[in-house]
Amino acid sequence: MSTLAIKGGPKAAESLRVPAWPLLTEEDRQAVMEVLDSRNWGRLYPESRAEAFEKAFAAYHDADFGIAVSNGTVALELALVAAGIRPGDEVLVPAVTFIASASAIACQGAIPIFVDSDPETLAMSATAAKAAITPRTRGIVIVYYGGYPPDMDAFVRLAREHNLVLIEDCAHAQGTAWRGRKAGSFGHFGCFSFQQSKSLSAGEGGMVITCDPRLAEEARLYHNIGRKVGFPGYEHFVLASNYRLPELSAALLLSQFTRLARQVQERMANAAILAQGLREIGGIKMLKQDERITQRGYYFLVLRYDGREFADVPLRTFITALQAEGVPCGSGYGMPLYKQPAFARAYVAELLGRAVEDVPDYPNLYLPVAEHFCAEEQITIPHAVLLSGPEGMRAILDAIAKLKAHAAELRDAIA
């Protein structure tokens, strides 16, 4: 018999036993089940448990001002429309993230411009970024990749330059520092998903969190249906859709958050092991070392395959072969956003209401960083894995190092 999983062997992870996710306690039940018995599920009541939120989410995150939305992608809409981005705006954006990256602008009538990746660190490249701008550029839109920041000295600079909004796509990044300082309070606003999957979840919902007054007043204004702060509640002063976070949401958000900084360096200690680990096997590596790094959130951890030291076997092939092995892992979102189908020029022309040759030519376009990443190199563990402890973290070295002592096994066993 093989001793790869994949041909039957054992597992070299069998051992490893990664914590359900969401984590659920009885002070979580408690706190949904105090808003269920208040009957005051919505908002729309003095110190709501999603005001409370808000502040305690923001104050973590260095923000001055917190706005609980129903989800991360709206989050990330809101602040595009509070910010000023109208139909027709350029706005920068990176080609490796989740759709809702890129969608939120078109869906806002702005037209996305995709960047391509800093080939150490997989982020939205400065340098290609700045290359991107053209006049009627309005906008970047930056995203913390699994949680991984992008080189924010270098955006900020850039913004300020060239006078453009700066939103920080934090969806994944709860938790993650540069410099000491909280993501989501570097740009104009941060944004951040609560989703199922999340490092922080409530099955849905999202934040929005600025340190600009003016902005926190504008966002607002728009998550709310148009109805300002103090006034009657059916007055309206902009057209607007409805944004806000229910309550019971709120709740359970509230009670999670208390968990989050222990969970955030549990994380961190245990990525160390790996990075560790995994510079002694070789052939997988983290991202780049960066010292302004100074503390990580995670939605999931992303390893640099290297398959010229695994006998030269596909990425997908050793992906496959790891799970057999008792690894939970993936490839990320798969593919650069461009190449999705909802991309098609016709459609994104239709959807913002340009002639085709408006709209760039996303299904042709080829950024070389991004499609080697995704195509070669991109290895995606969950963040619920790293808190598996360190008993998990060798499990999961066991099955990198047993894949490389056998991998020309594997390479010939799908020849």
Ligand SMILES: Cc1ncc(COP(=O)(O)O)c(C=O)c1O
Contents of the next structure:
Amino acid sequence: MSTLAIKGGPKAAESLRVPAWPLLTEEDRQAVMEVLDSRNWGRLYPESRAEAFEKAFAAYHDADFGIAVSNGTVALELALVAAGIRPGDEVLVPAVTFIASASAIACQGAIPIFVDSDPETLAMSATAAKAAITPRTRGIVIVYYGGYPPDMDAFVRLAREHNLVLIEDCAHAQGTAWRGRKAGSFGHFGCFSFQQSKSLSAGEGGMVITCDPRLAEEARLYHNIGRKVGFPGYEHFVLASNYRLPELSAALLLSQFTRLARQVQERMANAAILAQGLREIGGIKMLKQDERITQRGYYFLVLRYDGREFADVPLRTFITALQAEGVPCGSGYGMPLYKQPAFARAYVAELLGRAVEDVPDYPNLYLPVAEHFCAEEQITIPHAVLLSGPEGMRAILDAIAKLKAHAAELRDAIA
Ligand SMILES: Cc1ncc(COP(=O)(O)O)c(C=O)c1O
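Given the form predicted on its own above, what does the protein look like in the form predicted in complex with this ligand?
In what comes next, the whole complex appears, and the chain from above leads the way.
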């Protein structure tokens, strides 16, 4: 009988114990109960939990202002509108990301322009972004995919040189720092998600952060149906939506936030153990180590699979076999975004009120680095796994080493 778990053998990572996510403590419960008892469940009064969380989280991320919102998708929408992106503007965005990075652009009536990934880091390529700039380009949404930063030196320079709005999608990047400065504090706005699976979570929630007082004021105005701070509740200065974060969520986030910095360190230490072990096994690599990345937040750990080192076992088979060995893993968001049904050309043209030939032919796009990465290389491991200690990392390495030793058998089993 085969020793592969996928064929009924024992699991190599049987001992891996991943903490249930999100973590929940007595302090979290108390924080929520206090809000319930106070009957102040919304933030329509001064000194709210939302305000305290905005201050604490923005300070941790090296920004002067934070505006808490109900999720990461509307954080992006709010940032784009407050930074001045308008219908018909072109906005550059990577192809390998969650749909919200691009749908938020289209929801403003602007045109998402997909840009290929850097072959070394798999973040949006600054060279490809520069080549994609046209007279209609007004902004760039960069994404810290899995928490890994794009080349921030290059993107800050590019945005300045071309007078572009720079929005950082930091939904995955709680804790990431570039040259000692945290994600979200480089561009016009940084946008965060606190959805269920994120490394800081209240089930739902989001925030935009900025260092610019004028932009902060603009974001506050738009996030609160056009209300200005200091004006009576029924005066409205722009037509906008309600993006406010409920107090119950803010209380839970404030409580969860007390553990974030320590968890970031723990994940980094465990990821380093994994990196060392993977170097010894061969065939699976971490993303490029760049000394400008001074701290790493994780949504998921992104690994690069080289099938040639595993007897040409296809990526999907390898992932299924690794899961069977007891390692929670997946393939990120699966495909470049422009392949999603939502990017049907006629539909996008209608949504944006433009002629079909006036929007990119999304379904026929082919960005080679993004395509190869999604189809052949990408393995993702959720961040909670990185809280399972050095012994957890060794269990993962055992599972990978086992699949390498039995690669030919795995290949033949699925042939
Ligand atoms: C990269 C990225 N941006 C934005 C979002 C949107 O966040 P939310 O789910 O809070 O709306 C997500 C959510 O997974 C994401 O992964």
